[in-house]
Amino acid sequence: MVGLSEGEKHFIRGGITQDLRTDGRKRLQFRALSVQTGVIPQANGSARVRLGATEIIASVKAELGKPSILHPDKGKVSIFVDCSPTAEPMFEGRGSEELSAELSVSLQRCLLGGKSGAGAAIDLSSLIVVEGKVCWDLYIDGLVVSSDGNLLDALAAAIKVALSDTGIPKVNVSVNAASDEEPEVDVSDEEFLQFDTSSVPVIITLTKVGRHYIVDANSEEESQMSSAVSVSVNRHGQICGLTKRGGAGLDPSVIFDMISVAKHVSQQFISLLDSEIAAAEAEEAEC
């Protein structure tokens, strides 16, 4: 928990009111973003993302599995978040477990839709190898290495970058197996298919402080919030998910305005993330 004096709190709130935050940013301006890919060689895809002083490492592991009976034409994606105790004193003990679970659920809602998979921003049908029998299971892990606010947005960005770095091994399926038998599969060690991230959204969290809301709030700013709305938006401006935290209620007109602002800001952030991904991949290729 951030300990601030009354003067510091007044300074933060006053700066936001005047559209000049304590670090010099405007209300709808992000902190510096840096991206690194291929940070975990053992994973199918991985990335390190820094947003200001918040740092996230995300990894993707692909394993062959069996589709569920209810969704034989879709693969499966699981998202897990771990908050390192060294990232923040409050992460020690049960505080870490509760926040990790909350972030995991929010990412599931924003990226994977409902429990049925309906509305999933990640194309689960692309993970099918043999309908009803063989699919790819993606296990996505996010590690909070350093925390200075806006964890959900940073985690979503790291996952998007890690998925762009993910290569799914090419699978050859035996055509001789009878329809009621388990097919024989041969997984290539040399040929990989790049995971398509064109539909994977970013998450933009608008944090309400006083009468105004800001993007990419740091820890001190979050300590002064009354509520926050996180909107998952893809590059086409489509809303893929929404989640709210904080005890204060919001008028529907305010929520609609926040969604509109999130859609606008998301396109700027996606363009920035795309350019950072391209630079990181070029740097990785040179190594």
Second form
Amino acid sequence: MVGLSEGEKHFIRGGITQDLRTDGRKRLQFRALSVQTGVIPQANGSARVRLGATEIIASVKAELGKPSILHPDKGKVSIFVDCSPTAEPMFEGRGSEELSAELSVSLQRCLLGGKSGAGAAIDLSSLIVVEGKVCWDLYIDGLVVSSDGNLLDALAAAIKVALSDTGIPKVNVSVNAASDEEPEVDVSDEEFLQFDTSSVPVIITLTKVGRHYIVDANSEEESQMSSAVSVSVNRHGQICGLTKRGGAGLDPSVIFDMISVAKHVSQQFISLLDSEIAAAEAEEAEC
Amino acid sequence: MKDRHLSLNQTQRVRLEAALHELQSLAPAAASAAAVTVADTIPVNQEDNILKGHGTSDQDGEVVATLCGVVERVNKLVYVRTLRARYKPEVGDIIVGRVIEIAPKRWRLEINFSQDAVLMLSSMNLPDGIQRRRTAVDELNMRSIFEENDVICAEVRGFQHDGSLHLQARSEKYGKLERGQLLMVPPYLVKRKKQHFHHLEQYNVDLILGCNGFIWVGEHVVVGEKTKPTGGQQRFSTEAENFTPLETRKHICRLANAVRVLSALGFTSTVELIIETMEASVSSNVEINDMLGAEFYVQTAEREAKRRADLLRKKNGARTLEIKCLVDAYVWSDAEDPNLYGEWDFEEWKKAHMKDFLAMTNGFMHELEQLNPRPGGDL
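Moving from the form predicted alone to the form predicted in complex with the partner chain:
What follows is the whole complex; the chain from before opens it.
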């Protein structure tokens, strides 16, 4: 990350205060969003999302596995994030471990709900094949290819698009299996079930610089932040997760205000993302 | 600068391809002949002893390019110069750089060169302006002049025998740059001109085109106030009053976006082109943020293609046979005017008006001759 001089930082802070950021955006405006689906043919679902100069590739792979004993009626989902050294030289080797772990945990909290599986965005019961014996394990991987701020929002958007592109193969279970034996399953190559992603939330990160919040900060603006609140909102306007980063303390009234701003912005973002997904799917259907 | 991806819809893609195709056809034929990609043979006279330089290799007696770029020939040396190379400094270049380190009696700057450039303390004016020997106290107070990460404008003084690059910032116009933003474009897009400092009065904006590809767009600072030592944090304590005014900020953002669009398209960054792009965005009512969008990108490409076509047409104007003449037509507004109809006798008219008519017609002919000189003789 190149450093910024005091003069440049002053200019950025001034821009945010006057509602005109360095690239001409308003405080609550997103950068240009571009979405592509099906970028990794070997995966069950994949997507590439570009938000300005930030680029994320997400992939979803499904494998058959055994459900956990505590939750025999639920499948398993795990989310991992990796930051590629092409994004920043400091991500080489183990440099990105801390950031990747932080992003993975935030995404898990927003998308998978609590430990009991309650409040998950993805309906885990739909991943069951044979209760107690066979279920689908979903492995969601996010790769940060280019980093220019606002990684969490872009990752959540990429995961949402990848899930909408995911097809789980239909499974035929042989009926005459003994109750304590492993049932035989026949994984179909032809038929696929699509996921219902209408309840998958998006994450909106509000970065506080001075006395104002901005949406979709680029890396220069992020270097100026005092604190950032990431709110995960679904289509119905319900809050599915909340993360606060940054050392500065925030008054509770400020948090409530940020949440309401995030809800308002998220509705536009969700509709924009949905239209982009539809366009990408239409383009794929044409090819 | 990070690459931005633009999603163009079908019509925009078609328009962009048409504009780029036109630009390519307008480029002088010699230029396209000199461009090579990897594994292209370089046309070389085999009898001369050609020195094969960077980016070339000998394959079966043929000189073959190993890089994508432009073939340059200097006497017997043939080499391939890539476009997206690092900056190649020349003495006297004006550059914009960022301080990365403060070393004994010097600052080290990052200028997109293969090494860090060095700005000696002795090549810098002291804050009090007196010409004197630099003491140890001056050395300890270096940070009060320039700190780490400061953006500085300086001039290339020369190369040392060990290959390092030395800069100087003795004049009043060089020094720390504040109240603006720094943009990075590939160095080959900034050509060496007479003037690199541009003060755009109508916008109250300073535009500095560094030859190393770093372009500074900022609020205008009166020359002479630049090298004042800062009081550290004190200066920004009254921040709210100190912010750049909104009008100036809008111009700065527009100019910065114009530079971004031009560099994304690969057009040379000259002041005229930047200002023209910015004014085009104002006149077509494009939002500052939308200047980075697909529509303005395509429009800029089309505009540049048209501009170059017009330039070429003006140059070739005298040589082509089709001379377009601008004709003024007088249209009578009142059809019922009694003065419109009547008797007219040529002999009468000849006596009264012939001389003036001839003089007027000669005048027209002279005017036309001056505009479009004809190779043939006069009538």
